[in-house]
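Consider the single chain below, provided in structure tokens and representing the form predicted on its own.
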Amino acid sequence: MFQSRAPLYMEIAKELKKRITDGVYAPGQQLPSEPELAAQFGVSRGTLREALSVLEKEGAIRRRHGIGSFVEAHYNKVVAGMERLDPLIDTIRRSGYEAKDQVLSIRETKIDAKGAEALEVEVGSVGYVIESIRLADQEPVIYCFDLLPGWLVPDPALLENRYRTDSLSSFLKDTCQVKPYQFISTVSAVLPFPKTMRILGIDKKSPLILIEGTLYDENGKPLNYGKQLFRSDKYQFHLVRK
């Protein structure tokens, strides 16, 4: 039995939440029955039910009368819609996490055929690659590769401003004086390359959600060709269809 000044049911709730976070109980999995859990913790079923109520209010589990308690499928993930062109860092904040944008590198490059087609520029023309990550509670959850056409940044020194903004959208609006309007993209499930394994702290069998596409202004002019790799164990999308 737990020895603590905190109410016993809160300590049990804390331990159950830790088990969920650590993967002992996976998303969608049914928890052991109330008698089993009460026996594990050496408490009454009434105390156990209070602990489960705490978890239910926090959105960690859902309780189905007469069946049992289940770990919520989205628990411990950033949940975002795909209908709005929101900065990624804002989607993390709205899910209740401490959000951080971290630029890994900025470099000049010659745009290859794929990038040239997306950005409607000449193959071999000057462009700029910005690599960055987004963190949720200090843990990397998204890797971003962004390719900007050279015309968008007339003075390369302006790229330093990207280190001081918390999103590419802010950089484009404030520094480049352009307004992102829509992002036309494809969504795929992929396995990580060694580089993304290292950056995101995952193993080679961890699936990623790849969103790849082109960002346009309101006049249909391409502003950016980007790839965003999301950790599927930490990020979940919902899509509204009407």
Given for the second form:
2 protein chains.
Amino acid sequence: MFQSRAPLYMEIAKELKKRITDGVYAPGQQLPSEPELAAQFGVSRGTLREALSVLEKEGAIRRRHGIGSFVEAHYNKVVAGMERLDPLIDTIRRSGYEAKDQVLSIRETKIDAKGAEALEVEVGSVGYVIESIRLADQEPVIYCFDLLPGWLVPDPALLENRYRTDSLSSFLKDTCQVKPYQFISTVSAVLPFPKTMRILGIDKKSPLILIEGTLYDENGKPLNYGKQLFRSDKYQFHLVRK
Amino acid sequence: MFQSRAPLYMEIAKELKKRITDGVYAPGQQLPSEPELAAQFGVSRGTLREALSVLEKEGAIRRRHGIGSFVEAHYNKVVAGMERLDPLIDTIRRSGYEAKDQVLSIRETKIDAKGAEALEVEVGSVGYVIESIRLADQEPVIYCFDLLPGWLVPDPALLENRYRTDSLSSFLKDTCQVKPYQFISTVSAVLPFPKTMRILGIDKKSPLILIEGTLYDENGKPLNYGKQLFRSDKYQFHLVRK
DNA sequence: TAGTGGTCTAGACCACCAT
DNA sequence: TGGTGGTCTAGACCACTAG
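I have the form predicted on its own already, so could you send the form predicted together with the DNA?
Complete assembly follows, chain above in first position.
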């Protein structure tokens, strides 16, 4: 009957975040002191500090030694943090667009040298290629190329059946029983190939952001080699450098 | 006579990092348990955990509940993290190039609407523009445009005298007595203007990464509106998405 | 079940900053 | 000086994972 309770400090962080978004603590305003807040929530100062650390990490507050903790002046300015491994479709939605996935093709392939190095498998071994696009308000904004190693997919038929309805993320988690952990990638600017021009509906003078890299699980095992091309005129990345 | 000692947990983090880079703890290997390490360093488990948090935040280790802490398999793969607000010249050096700054021009200006909004000053008020490039092995790879609000610069003469030898970062800290804290920006891909083509020595078909945004101090006050154009063929950004 | 990391406490003292 | 956040302790119990 009882829900397994989240850690105390997370509950407190949640409540504090609520107060910030509700305007109880306004941008730039100083929060009550740590002992004060700890008393309010009836926890030790250590626990309260863990909650504040969560908010600080998320950029909601700024702590200043000897002075106090303050609500960040620019909290919420960033909608799609570049460093977050969120499903792309969610980042589009957060930007206020109607978002849709569309799978272009799913096919078996022999993995080439580049893919083999990234996925740490034999050249020529079996892999699966998924090409897809993401639409924002009916308009294509992202082109995705994903290469999965053969060992990861229990049954190729599942690709057709499941992938068209699920996201790659949930496909990996639910069907392949692996946990995506981090995507190590490089970022560059490129001009579109004719195929990409056609797919994204752009001309040859529209540069794209290319994010190319490998997705690893918690143990450092490669799960996916992916390329993502973003229309720079339609999809804005936000980045906070500290 | 005594050096002001760094916090204990930082010293411990430093030592543990050394062990990792020295190969005492190899990539993928499990670290000793927390109680074990705490005993080794003669500190409480809480303090030892703070040290591990530092390593985890830096991507050096990964902690796994109920199992142990492990050295990240891909630590050190990333040389120039996109989310870091380091002097650009340092990131070039870390990539193994000979790096150099070169100031193209410093001039007074009347701040236009876009700059005024970013810097939160009056349109038409006094500002200073600095144009510069960064060279990697003699070759220009980054073009920088920086706009400083007039109130920030105590004496315009200092700009000429100091800026040509210092970095923007140290100029702001030492001469302007402010502390840069975060750079909130957008990332996009663009084709070069004729002027940029000339400066960076590229043709009109070479797309560039544009990072454009505002630098804020700890209190959320705008210090600088900047544009940075990166040659995508010469300068690779690395990005870890989690 | 044994061992790991995760959470939490109650208290102490230090370092920083405004006044 | 007084109040703030930063560091540190010694101990307790919980939650997760392997064998």
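Because the structure is a prediction, the values reported are computed rather than measured. Here, rigid core means the biggest group of C-alpha atoms that superpose within 1.5 Å across both forms. Residue numbers count along the first chain shown, from 1.
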*Does residue 14 show a Cα shift reaching 2 Å between the two forms after rigid-core superposition?*
yes
*asked:* Once the core is superposed between the two forms, does residue 67 show a C-alpha displacement of at least 2 Å?
replied: yes
